[in-house]
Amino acid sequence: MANCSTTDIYDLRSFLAILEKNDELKTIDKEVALQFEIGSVLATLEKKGLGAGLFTSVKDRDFSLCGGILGSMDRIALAMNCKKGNINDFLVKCLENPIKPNIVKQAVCQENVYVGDEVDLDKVPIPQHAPKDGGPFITGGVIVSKEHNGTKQNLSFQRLQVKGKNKLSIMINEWRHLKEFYDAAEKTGKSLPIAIVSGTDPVIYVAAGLRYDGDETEVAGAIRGKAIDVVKCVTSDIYVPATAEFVIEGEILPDYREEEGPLGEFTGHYSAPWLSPVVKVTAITHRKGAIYQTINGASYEHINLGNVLPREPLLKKFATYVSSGVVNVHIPPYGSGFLAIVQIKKKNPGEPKNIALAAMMTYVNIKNVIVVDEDVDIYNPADVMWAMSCRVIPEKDIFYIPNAQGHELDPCSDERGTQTKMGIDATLAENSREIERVSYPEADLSRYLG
């Protein structure tokens, strides 16, 4: 892949040009819909490694949008200008050395905007993604909120689902920052101001799912290695991402709920309908030939903003905290985010389930673990798969510990998300007939194939 440097990558534009640079993104310029169609294009696109997917004409909408765009490692790597396998010391080293934000006064996010009665979302292109969704989602919106009555700001991701003109349900999970601001304006009987960002730096993506007790903006500029430029609401003293694509504002109103869902989610399942507050929207404002950008859910886009990239750092403080053997960990997403893979230089036969062990602290949704060498390529399933089926004796090398605290949507779990999790120790025995594995040096194929 073509190297960047951080200058090259400012907004969402920059960064597809990088994609195209890079062969990870595809271009589709036939009509497509936005019920059923992009997410099955999106899905397609992943299935088969073929990048992201960029789509200029959308039926019944006036506006580009894109998908997958920060859908597996390398494209993440490239987002954040580092090597793959160094993302997670990375990321450690920008939550410890934030960037505030800069404030602008004007900014390309507000070059269109729209308030009270000219607001429609019905002309923003928000797909219905999957097949049994329960209609169009915001899926790729990043939540910027801030508290009641304070000045702290947040970043997060939520499912928003289009009720109306001016109309969104927001489900609000339960450990969110957002969630605290929203119980303390209820309890006063307030609407909570936020905005929803669709589109702008990916590392404002990347830094929305992390947890971070300030404002996440503050880290995707450490990430980026300069401060973020962000510009006052038109309806609220809320600041967001001034290179954003669209920013819809509103309020979520107190004492309401309605129903929404069923989404596709990132266990791979679509979830139950859940009673959820209503945001009313109170501006839309957009750049001058915006590009949408959405997430397919249950996608490994999904899955990397939301169980990937947040925990990977943590799970290698606390796997290396155990053994200093610890080499790199990736929890890949067609794990669902219940599956973590650890590369080890191993001192002791015990080691490995140690290491598992402290993985499975790590997170509750950390079900399984799979310990492996350090010739084992953590993000090639295959060399994975290679390592279980040629080093585990089952009987010695898996170990299950019953009755753990899980993950209420992982349908193996009760509905308290007990359950039962797993280690593997999938490192060459000691003892192991198996002397020294077979590898070739790689060939520059330039030489052979022109």
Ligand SMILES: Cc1cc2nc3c(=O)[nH]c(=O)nc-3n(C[C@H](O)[C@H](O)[C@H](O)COP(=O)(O)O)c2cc1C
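Values in this document were obtained by computation on a predicted structure and should not be read as measured data. In this text, the rigid core denotes the largest set of C-alpha atoms whose superposition between the two forms falls within 1.5 Å. Positions refer to the first chain, counted from 1. What changes on going to the form predicted in complex with this ligand:
- For Asp425, a C-alpha deviation of 2 angstroms or more is recorded between these two forms after rigid-core alignment.
- Trp386 shows a C-alpha shift of 2 Å or greater between these two forms [criterion: core-superposed Cα displacement of 2 Å].
Same protein, different condition: the form predicted alone was shown, now please give the form predicted in complex with this ligand.
The text that comes after this line covers the one chain and nothing more.
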């Protein structure tokens, strides 16, 4: 695994130290409010590219809070100790070479334990992020679950709204392993135990966003190059990362739904209120001086973890399977995960359409696909827009697939995710009157400007 090896990261704190050393972390000691202020500071740090935020003084709470930890590809590369350009290939290798977690008997995540009546979510620093969010939401919590009547564990992200001292609602979308587990439990009238983990070795967060047919903790181990230590929960037999800052244990109740939302989402829109299952919290455990980790809902961090990292390796694989002319692929965060761009060295005129179809098969979220020539910089939106403007003949180059499966939070789809997909061949037509792109040689200005 070229350029990637084990590192000194083993929990959130050791990663915060590395972010600090790389000037990727801003520590804010001024007192901040959970309601809207933290969300706004994190969004501004992201917009200005200033790094992650660590808030040491949170109004009305005894804990620190951090956010935007994996908000840029630079920080994700640091977390994986991997060069930015190698992330996709490295992740493919990790998915193929998982490392099983290591069970420990004692763990720092259980230094403080609250069960039964002692459980109080109002003590945990859970922010209300965007100005029109319906309440405080756990957005940066990794959900650890176990299949009903089985042993297979799973990691995923699900948003949870705080509904009371020991009550949360949980949005479980289509195509999720947690949905399979919960549906199976609910069919037999049983609740499904889960644990919500906040603040861990960042590879747990990277792995939780991946699609893997098994326990994503094994993929986290592969990224880290060693087994992740896990410990049994206090009120269930779920195993959670031992160095987690906070663990909220609970069970998703069967046969009951409650309205939750709205929440500023990865689509860049507020999602309308939604009927979701409810979690009864059975325990809260945390480290001494625990640091809560959050993710702004409508943020590039959300899109990078949920859409870019997990899908780009698959996109490359599917597109390349269809054409050896594929040069590179990109799922830009500004497309909310609904846009894929494929760069090709075209041999045949029909090829871009087949490649666009392959891209759509990568994952349900991919809705719009733009195929460009080799001379277009897929990381530069202006260059892609140039190809769209100067190389697309709409009636020939654009095709639609109506009534396909997309994501149900996409404002263009219905509540089950039914939508129209669009493929755009933005490569230059073979018989175009103009064939060569202008490229000026770069001048050495020091020779001209004193």
